[in-house]
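In the block that follows, a single chain appears as structure tokens, in the form predicted on its own.
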Amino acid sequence: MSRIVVLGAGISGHTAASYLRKLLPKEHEVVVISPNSKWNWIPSNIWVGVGEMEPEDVTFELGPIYKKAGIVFKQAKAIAIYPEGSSTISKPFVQIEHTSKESFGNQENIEYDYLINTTGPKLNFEATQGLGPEKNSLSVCSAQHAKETAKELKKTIETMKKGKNAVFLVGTGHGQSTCQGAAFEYAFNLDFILKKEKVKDKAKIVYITNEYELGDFGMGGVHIKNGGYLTHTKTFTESLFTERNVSWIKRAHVYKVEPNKAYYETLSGNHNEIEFDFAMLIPPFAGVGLKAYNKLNEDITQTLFVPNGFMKVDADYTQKPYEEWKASDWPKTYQNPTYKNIFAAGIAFAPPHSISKPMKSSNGTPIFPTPPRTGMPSAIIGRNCALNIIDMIKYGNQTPKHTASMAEIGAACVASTGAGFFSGTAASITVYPIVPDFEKYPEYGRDLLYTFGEIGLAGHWIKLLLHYGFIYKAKLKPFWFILPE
């Protein structure tokens, strides 16, 4: 009998646990450890953040689902990994601390045969002074954050209906933030809601971003086919914002947020400030701070993790100039190179380098997006980690065969406004591969047959379909496995 422990129950971890339980015989145990009791379909947090949905529409309790499926669930956060065991415990184990009301603060050691780290990120609001929902800006990174954002948006709109003008600042709250797509979609939805509430004439929406050009999205920008023409996402995004009278500040590192005022540095080294009435700013991400110890209780955190806390996998982490970066640097199996029974998926794995070109201001401040690894790719990677462990258990395969390099898989991003069937519109982009491969596709780095963008109601319907389809799949309802990741 093997025990497989999955740290985290987000899109990647939940997908991995679901496949492990479905495909492994019952004598093997699947354990999920997550500090949160609920699963969250994070892409729809945008709709919660503008009041089009409630948190209950995008979350559900994990306990009953896992109990029915035969998955052991522990509401707890992982503190440390002991991949060799310890002086008193012979098997590898994870030290956890419970977060449920009943067992809050209690610590426990969970032994494992295989481990998948899908803890997701720490929302690193502390990296920017004054950033975050508990300070001077808002967020949509969790359902609860999004609910608070919707509440503040409603208050702001009420003042506008009484005649007040308002400045909305939306974007990234640090020079190293990721998830530009979420910020872009929120700005898109904000425009929709303000028009719906008939106060758009009193609003000024400003998009602030660490991207060198709009439409970078942490992927270095993309050439897409649109309406029979080849267009760069810079043009695509600028056109959408211009049509909606959204102005933008790019190449910006927000370093301080005060009540109603944000301070930022640009790549040129200038320091500026902007006043706002409402600010939704995405924080940078970091690892969750897991420690690691060997059998002698010596700290080996640097063996398992890179300095920002993300886990090392089968990537090429050799430091080299941007011009020498290759698609083949990116991990394929997500297996830790030192401990072969450990895998990492989703945001938890350490990318070998950024996808966007690194930039520094004249003051030496890094200002460029970090790589996105959420949504569709994180689910695919989580599934493949599960399949490789299943092969190791069932067939003794010690060399993983299932691969999901971000340089070999595609992704779809749909920024959709409104949650109604006929009232929305969407900007949709599909990209293949996510990480450009200039050896295989020398001209643009990507296969233009599968890289395209569209604007319209059809994309909105797809986003609605994805919302309901993925929640159905995540609830492990009949034939859930037929739906793709």
Partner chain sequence: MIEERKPYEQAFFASKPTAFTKFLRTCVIWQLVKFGIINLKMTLMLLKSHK
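Got the form predicted on its own; could you also share the form predicted in complex with the partner chain?
Since only the chain itself is given, any partners or molecules it might have are not part of what comes next.
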């Protein structure tokens, strides 16, 4: 009998746990540890953030689903990993702290045979002075944040209806933030709502980003066929914004946010400020801060994690210049190189380098997006880790054979407005592969057959399908496994 412990019940962890339970005989135990009792379809938080949906539409309680599936669920956060055990416990274990009302603060050690770390990001608001919902800006990174954002938006719209003009600042709240897609989608939705509320004429939407050019999305942007040309997503994004009277500030590192003012530095080294009435700014991400100890209780956090807290996996972490980066630097199996029974998936694994070209301002401030790990790759990688562990349990092979390199996986980003069937529109972009492979596709690093962009109602229908489809799948309803990640 083996026990597999999954840390985190987000897109990646929930997928991994579901496949482990489905494919492993019942004698093996699958344990999920996550601080939140609910699962959240994070992409739809955007709709919550503009008041088109409620948190209940994008979340559900995990307990009953796991009970039915035969997965042990502990509402707790992992604090430390002991991959060799300790002086008193011979097996590897994870130290956890309960977060449920009933046992809040209680600590427990959970032994494991295999561990998957899918703890996702720490929303690192502290990296920018004054950033975040507890301070001076809003967020849509969790359903609760999005709900508060919708409330603030409503208030701002009310003042506009009374005749006040308002400046909306949307984008990245730090020079190293990722998830530009979410900020872009929020700006797009904001425009839709302001029009719907008939106050767009009183609004100025400003998009602020750490991207070198709009449409970089932390992936260096993508090239798509459009009107007889191959165009970069810069053209696509600038056009979308111009059509909606959204202006933009690019190559910017926001370093301070005051109640109605943001301060930023640009790649050229200039320091500027912008006043706002409403600001939704995405924070940079870091690892959740798990610690690791060896059998002698010595701190081995540096062995398991890179300095920003993401877990080391089978990537090539050698520091090298942008020109020497290769698709093959990216991890394939997500197995930790030191402890072969540990895997990391989704945002929790440490990428070998960014995908966008690293840039520094003349003052030495890094201003470039860190690599995105969006929903589709997070889920595929989660499933892949599950398949590898199943092989290890069933056949005893320590060398995993299932691979899911981000240089061989695509991603779909559908930025859509309006939750109704005919009232929406969307910008859909798909890219293959996420990490460009210039050896395979010398000109742009991508397969242009699978990399495309479209604007229109059709994309909106797809986004609605994804919303309902993924929630259906995550609820493990009949034949959930037929739906692809």
